[in-house]
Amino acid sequence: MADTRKIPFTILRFNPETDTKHRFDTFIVDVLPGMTVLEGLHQIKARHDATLAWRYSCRMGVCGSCGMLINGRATLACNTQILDVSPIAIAIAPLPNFPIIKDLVPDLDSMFQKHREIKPWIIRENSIEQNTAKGEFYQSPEQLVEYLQFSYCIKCGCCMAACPTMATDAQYLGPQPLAQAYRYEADSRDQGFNARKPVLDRDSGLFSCHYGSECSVVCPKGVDPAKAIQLMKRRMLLDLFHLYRKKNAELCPDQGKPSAQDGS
């Protein structure tokens, strides 16, 4: 076909069960306008190498399974068109900052574990009220907007792969869990700040973020984790300020009261 281009795909390969080091394999892909990177990988598997491994499911940018590094950018293969990336060559590698299961399949277990640690669910102070509610916990449209953007996370791992802090500190919670901590903090129905605070305030926690903002640049759903992290930092600092004022008032109960010399 006249519109077909032959574009080389160079792919980082590694199987920890059999390989001692990484290698790069190059395949020529017949590319048509509108063809996605995911479709290119399927062509390679069908025509050239059936052993090539990657993860995918929905093909619609919803499940987050096909996150990978494409020409140096962490993104989803299913909604990335080849010609939008480059008409000359494509280089693909698994998401950085994660162990490799095989080829383009990253091991995301560490991210999911950190996500669980921040308790990503609605927490109410009155658990009986929550579990035996007689009606809905009403929320206005304005209250919904406060956290809606941050609820679009599909856990693809792209933000974690792009984070420079993650690259140097594997214990760092990372932008995905931290953004989701704020998603619940901003939810008017949630009362779980004190339950999440010890996790956020630990070493390699919230304040390890250097605000590089690459997490927001690569997010395929526009979640903006960098913004969520900064808003969560503000919430933590306000809490610290209120605790300081409360403790100061307890130690100096007469501070701030008018004295007799003031004529009061």
The other form holds:
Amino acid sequence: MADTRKIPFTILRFNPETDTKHRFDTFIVDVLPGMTVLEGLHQIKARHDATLAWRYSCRMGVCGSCGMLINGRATLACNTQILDVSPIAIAIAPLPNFPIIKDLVPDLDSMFQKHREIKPWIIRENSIEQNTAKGEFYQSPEQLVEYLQFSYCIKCGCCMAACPTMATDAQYLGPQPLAQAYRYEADSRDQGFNARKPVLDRDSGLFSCHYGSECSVVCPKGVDPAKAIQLMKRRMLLDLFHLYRKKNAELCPDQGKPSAQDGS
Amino acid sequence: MRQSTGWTLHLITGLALLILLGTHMIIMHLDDVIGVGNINPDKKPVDWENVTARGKQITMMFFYIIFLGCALYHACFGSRTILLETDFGANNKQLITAIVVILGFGLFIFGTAAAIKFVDISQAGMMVMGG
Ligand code: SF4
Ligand code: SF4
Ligand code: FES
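Condition change, the form predicted alone to the form predicted in complex with its partner chain:
The complete assembly is shown below, putting the previous chain first.
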């Protein structure tokens, strides 16, 4: 086809079960305008090497599975058009700062573990009220906007791969968990500040972020983890000076009463 | 110490250093350039008479002790942060912290003793010079 270009894909290959060190394989891919890196990988698997491994699922930037390092930038393969990256050559490696399971498949376990540590769920001081809910919490559109951007995280790990602090300190919590800590902190329904504080305020925690913002530059969902982290730092400082106040959502005033839809 | 406390003190001492270092620069190095007030009447801040005249003032002694404390805290906390991000530091957090704390306190005690001693030296020097 006239519009087809032949572009070399150089891919890092490594199987920890059989290899002692990684190598690079190059494959020529027939690239059409609009083709994504993920489609290029599929072509390589179909035509050249069926053993090439990577992770994907949704093909539309929703599941967060296909994060990889494409020409030096951590991003989603399904969301990246080849010709937008380079019309000359593509180099692909697994996300840095994670162990490799095989080829382009990173082991994201450490990120999920740290994510769990920050308790990524709504915490209420009154657990009885939370576990036996009798109504809904009113949240205004303004209160929703406070955390909405940060709730778009798909846990792709690109921010963790781009973070220079992660590269030097494997124990650092990292932008994904820290941004999610703020996502819940900024939620008017949440009262979990004190429950998350010990995790955030430890060594290699919140204050190890140097605000280089690489995480925000690469985030494919516009979450802006660096901003979330700085806002979380502000809340921690207010707490340090006993100035921390949070106006929490209340149960809807009409909760418990029959609604119009009940027809009663 | 909580990480937030250490970090906040790092910020505060950083801001304090701007003022203290600025004051030091004005007194010691910029007086004859910008000529603020009449700090060194002859515009020779490092002449022995001017050094001893400042040295015997208790306010200057406290100024330098506070300056030293802020500079040491800022430098030690900053160095510790950098060191903890190396592979060695990440695996030896307590050792790094202990070295930094001992070094910081040691230098602070040494510097403070020197500043206090200098008040005596300056007063003695002034007496000698005064006949
Ligand atoms: S914050 Fe962005 S880059 Fe990081 S895991 Fe979430 S979606 Fe991916
Ligand atoms: S802003 Fe913080 S979390 Fe984001 S890349 Fe920089 S150090 Fe990492
Ligand atoms: S395949 Fe789901 S985000 Fe790329």
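Residue numbers count along the first chain shown, from 1. Worth saying up front: this structure is predicted, and the values here are computed from it rather than measured. Throughout, rigid core stands for the largest set of C-alpha atoms superposing within 1.5 Å between the two forms.
With a cut-off of 2 Å and the rigid core superposed, Phe24 has a Cα displacement that falls short of the cut-off between these two forms. Here Arg245 counts as shifted, since its C-alpha moves by at least 2 Å between these two forms after the core is aligned.
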